[in-house]
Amino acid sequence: MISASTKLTAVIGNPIGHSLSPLLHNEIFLREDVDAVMLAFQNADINELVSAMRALPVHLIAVTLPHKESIISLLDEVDEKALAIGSVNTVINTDGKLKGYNTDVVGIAVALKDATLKGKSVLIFGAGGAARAVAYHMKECGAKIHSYDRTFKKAQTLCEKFGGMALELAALNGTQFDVIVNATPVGLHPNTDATPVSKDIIRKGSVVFDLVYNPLETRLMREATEKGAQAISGLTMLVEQALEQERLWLGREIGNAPYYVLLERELNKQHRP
């Protein structure tokens, strides 16, 4: 029950209407007996959002597109790993002091825990905040990074930071990849017919990880399965990065609960004819 002592937490981005973070975090609060509520705040201006976070105050902030990079300069402190990634998806407000973290990389590591990455050829679609977290993890695991972005300069910048090779669109068909990661919103509901990559570059036995979680099975994942590749949903990353956000804020472990089932049920409900 919400009261005057209930702590406010938020997910911020633009757009934000598709986010499942409020559903997930509010379920965590319920199960962990935490007197808090998460709401969604949409604004294209990150300066206005951060000012509001300080003023209200908001105690835990989940940061999503397009603010994961632009928020960094507005924070009082940034965790060392988040600085190395160059992307913040989590902010903890402690007595008015805002500290940024990156828990996306935790979700990515869990999603790819069964994949062999050392020495493997990896293609990352996108070069934004999520792609930076993917590239950081791939570098830590010793993978060979390839980056593609519609803006070639962004792909080059990512590769300059994490190592690897930026590719033009024409070069994708001429290279074999062991792992393909979609770190863009391409394929996100309602544009479910879209895919970031031609299925021709997906090969049997490879791993295809789509950070998009709505719908549960994207076109990219479906085509990966058809080609005999292992398809991994972004739902794993969503849940695991959120649990890490709560660990950071609450300072303790979070108990096991059917969070995946909750989100799968919600997504199936949204797409029911």
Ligand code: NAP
Given for the second form:
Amino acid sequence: MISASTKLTAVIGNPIGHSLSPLLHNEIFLREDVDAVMLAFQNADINELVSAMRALPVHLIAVTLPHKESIISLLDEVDEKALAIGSVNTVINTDGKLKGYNTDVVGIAVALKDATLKGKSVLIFGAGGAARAVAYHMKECGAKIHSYDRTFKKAQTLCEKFGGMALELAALNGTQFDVIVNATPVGLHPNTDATPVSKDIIRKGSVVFDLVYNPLETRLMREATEKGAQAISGLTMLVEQALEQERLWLGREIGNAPYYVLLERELNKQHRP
Ligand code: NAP
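Could I have the structure of this protein in the form predicted in complex with this ligand, to go alongside the form predicted on its own above?
Zooming out: every chain and molecule, the one shown earlier first.
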């Protein structure tokens, strides 16, 4: 029940209409008996959003595109990992002091927890904020990073920061990797026929991790399964990064609950004719 003591939390971005964060976080609040509510706020201006978050105040802020980088300079403190990645997806407001974190990297670690990464050859497709969180994790795990981005300079910059080799498109064909990660929106609904890499470069026994979670099974994942690779959906990352946001805010563990089922049901509902 919402009352005068209910704490406000928010997801901020532009656009924000597609965000599953309110559904997921409000379900966590219900199951964990937390007197809080999450609402979505859309604004292209990050300065206005941060001023509003301070004024209201908003206690936990989930940050999404396009503000994950631009919010950094507006915060009072940024966690070391988030600074290294150059991307903040979580802000905790403690008595007016805003501290930024990156929980995407925790979601990535959980999604890849069963994959051997040390010494393995990894292709990261895309070089934006999510790709940098993947690269951070790969570096931590001792993987050999290969970066591809349609803007070659961005792949080079990622490699300067995390180590690894920037590849041109021609070098992708004919090369096979132990792990392929799609960190671009290629394959995202409604462009579900698109796929980031040719299935020829997917090797049997390799791991293919698609950060896209809508649809739940992308063309990349389908082709990976056909080739005998292990396909991992972005849904794991989505749920786990949100659970980590709540752990950070509440300072305690979150119980097991069917959060995956909740989001799967919602995504399936969106695609029903
Ligand atoms: P971002 O910072 O905007 O980066 C987007 C990246 O995708 C850039 O490298 C961009 O290349 C590339 N790209 C965009 N459109 C492309 C296209 N049509 N063909 C080839 N490359 C393209 O976004 P982000 O935060 O890194 O997010 C990337 C993806 O990860 C999105 O699909 C997002 O939904 C997903 N994601 C999922 C989760 C999860 O929890 N599962 C969390 C975060 C992000 P240029 O730099 O050359 O433009």
